[in-house]
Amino acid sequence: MNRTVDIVGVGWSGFGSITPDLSYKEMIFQAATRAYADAGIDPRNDAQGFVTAAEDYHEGTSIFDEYTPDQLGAVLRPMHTITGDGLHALAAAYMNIASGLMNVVVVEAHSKASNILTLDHITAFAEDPTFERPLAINPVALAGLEMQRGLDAGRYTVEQCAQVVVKNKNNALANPAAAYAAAIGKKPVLEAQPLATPLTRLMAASHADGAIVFVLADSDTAKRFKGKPVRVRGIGWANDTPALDSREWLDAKYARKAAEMAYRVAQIRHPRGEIDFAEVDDTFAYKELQHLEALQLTEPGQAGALTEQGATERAGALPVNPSGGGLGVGSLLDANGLARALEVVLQLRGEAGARQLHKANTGLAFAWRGLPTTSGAAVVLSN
């Protein structure tokens, strides 16, 4: 049995660059009351199943699915955890949907990334154990290393990524609920404090707080709700190498494995006259541009020139981060993905304020699980 999935209901908490006020499981209450309200759906009567995207090493507590139920309504019901994206934990329930196996599904994940002290140190024990860590590398070197990578190649230009980050801050301008945005130009990009060169600290999405769930539900299930659906047309993900010493330094294999199976699934053969716009992770500037091409939205080494003639900007030939993206938002840790799918659902409802597109019919939301990582998920979604 393969059954169509719709995204019925959206909701989210924050997003802040500190939430003092609130506990992380007061951020998912709000966020799944939310998406409750918004769906029209008692959870404890019409959910199967519950994911939550988390890694334990975030939390600070193991199996961390224990700590969810409550907030979620899922006591005593099926849920467990993904340790991965949002997007890994979107599959999840998309499979457990469209294979039969459940009706509706909740999918949470969050970021309460200002609790933690020590994130850096987090981050560098995800290298190899054995001949990457003993080097005590600061994981964000590897993001300077790949940056100049893509110079050296002439893909893009140090000028070109400083506009990525001036047209997503500008675009959180319009995002009640960006964290960084900014009206800002390329000069103050380019004369950040370096970060780890040639990337500037402006040229890296700085962390938020935040919660973000979402209800799904097969698509003759949806019609008995009163949320507007928003079809699951393809989804995918993949992983490269984990090795730096054997990993692709120019291109993301892993972004454009995971669209070449979103796309299959969604039987879409050209991205780049079918996708009208584009979530995509840019958890550092040149990411974005890195992106769009191995999502085979711009040909190789396009990206950068398409970005500074405003082809990416809302108005357009390919709005891409309309929401201001991570730079203008802020990086949520395994809620990225979902804050990227958040997006498109709004634009594609309709509700994007605003920022709202005028051409919003198919879009893609694609998320990079981050340093030192080669691990990418993408979701086509379409009204």
Contents of the next structure:
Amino acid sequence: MNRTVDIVGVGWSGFGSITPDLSYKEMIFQAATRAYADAGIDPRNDAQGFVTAAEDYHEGTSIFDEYTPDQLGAVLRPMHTITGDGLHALAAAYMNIASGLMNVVVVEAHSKASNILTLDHITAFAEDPTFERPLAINPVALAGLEMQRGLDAGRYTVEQCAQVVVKNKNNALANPAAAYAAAIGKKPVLEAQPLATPLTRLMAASHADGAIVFVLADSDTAKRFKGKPVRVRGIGWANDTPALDSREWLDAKYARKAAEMAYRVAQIRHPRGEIDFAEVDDTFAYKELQHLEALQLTEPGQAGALTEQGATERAGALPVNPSGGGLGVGSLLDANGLARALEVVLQLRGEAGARQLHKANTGLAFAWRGLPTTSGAAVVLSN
Amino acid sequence: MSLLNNLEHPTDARIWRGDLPVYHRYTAGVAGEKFLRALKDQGAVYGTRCPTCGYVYVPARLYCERDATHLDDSTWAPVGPAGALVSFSAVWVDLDGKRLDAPQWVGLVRLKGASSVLMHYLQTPTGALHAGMTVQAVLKPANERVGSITDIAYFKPL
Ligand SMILES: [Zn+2]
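Now that you have shown the form predicted alone, what about the form predicted together with its partner chain?
Complete assembly follows, chain above in first position.
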């Protein structure tokens, strides 16, 4: 790649379980205004392109990409929307800049989950209409089935999954933006109502509202802005099959492939030695453990034990989800990946406040697009 | 910046309700049609075996997702009706998010002869379930079958 790419500004609005005052456009405007101030740019004069991530059914609006320019300052500018995670949008912005097509690109994703009245129906509607949807099962069943498969294969224990919840909700106590922080122990997690056995209610991230905006620039242009640049060293993405019948039910192959690509671009040969900390999708507690192994940050089958030993806590050898993750911050639908990357940026800039890590030079953010997908994206960032 | 500055009470916040009646038809496809007809008319579950990689797809497909091989009529073969339970879950919420009085049991079943798994209902177990145990497809009576994956009523442990 000829040009290096930096994140030069970040802004967010939220996160909360509800946002009765702000429309989604106003939330995005708030996040964008903060990101532009953070970078020290005027979006109308300095930004050449805009990329957003959104899904029509989540928005309750058809052809939703038409509704994204105005609140970003992107009217009459090149812009497009990706139906994927925010990290997919980040990847598109990265390519626009790395290729030399543009110098400054804005990325946005958001969640107004509190406005969605039939989210489980929408998720079920994403299943195959001929062979999967006729069963009319709540799609959380897929998480229960996958978690049970991992238990049977000896990848982790239920207690280790509960410890992920304990860690992330406690981490979130130090994150003022987190919607679901709690000083909680393992017992209430294990004894919470079952959703789809062995998964309990507290092992699944609750939804939150919020918007996140990043400003990216090539490294030469970045020098002109006031923001502390964070280098996008590598980015990658991959999908497994959409079919429930032929997908991998044990290992997160989509995560392995996405990370392999990101590590290759970043020229990282030994992820365990070169990644200081990670923000990793934990939409369901077992997913954090499954993803850590697929991302080559732990040995196969070791992520649970390491979690129990405290290695993934903020003071551990490999801090994972110091922000609180999805379990502590809240699940932000299409913005989950940007939420993970946001924490990596703040840690690398030394601006994570009470949750600042001692060693934060290189961090990984990994997003999974959620049920029923096998879609993953990873980004490696360095200061 | 927050509009809360302008709202005297949270219930002053306005919302609009909107809905959309969404109706589609979905073409089962050449392979899907044949698979569902066999299920309805013969009470048989068919898979297609990829001649290139050997993977057996259930439900049967027209192509292999691993190597893009066309799976023609010669690749069709019946599978099951017994198979191995690969995973299982008791689901306690319905599609509206409402808690169920009794859970809906679901499983992943690798039918005998199949490489893939089939997600389907499990009979409410009387004993402990475990991965690898043998389960068998229970079909609806012929006169109740309509050519749907739900023509399989459920899987029961043997
Ligand atoms: Zn094949």
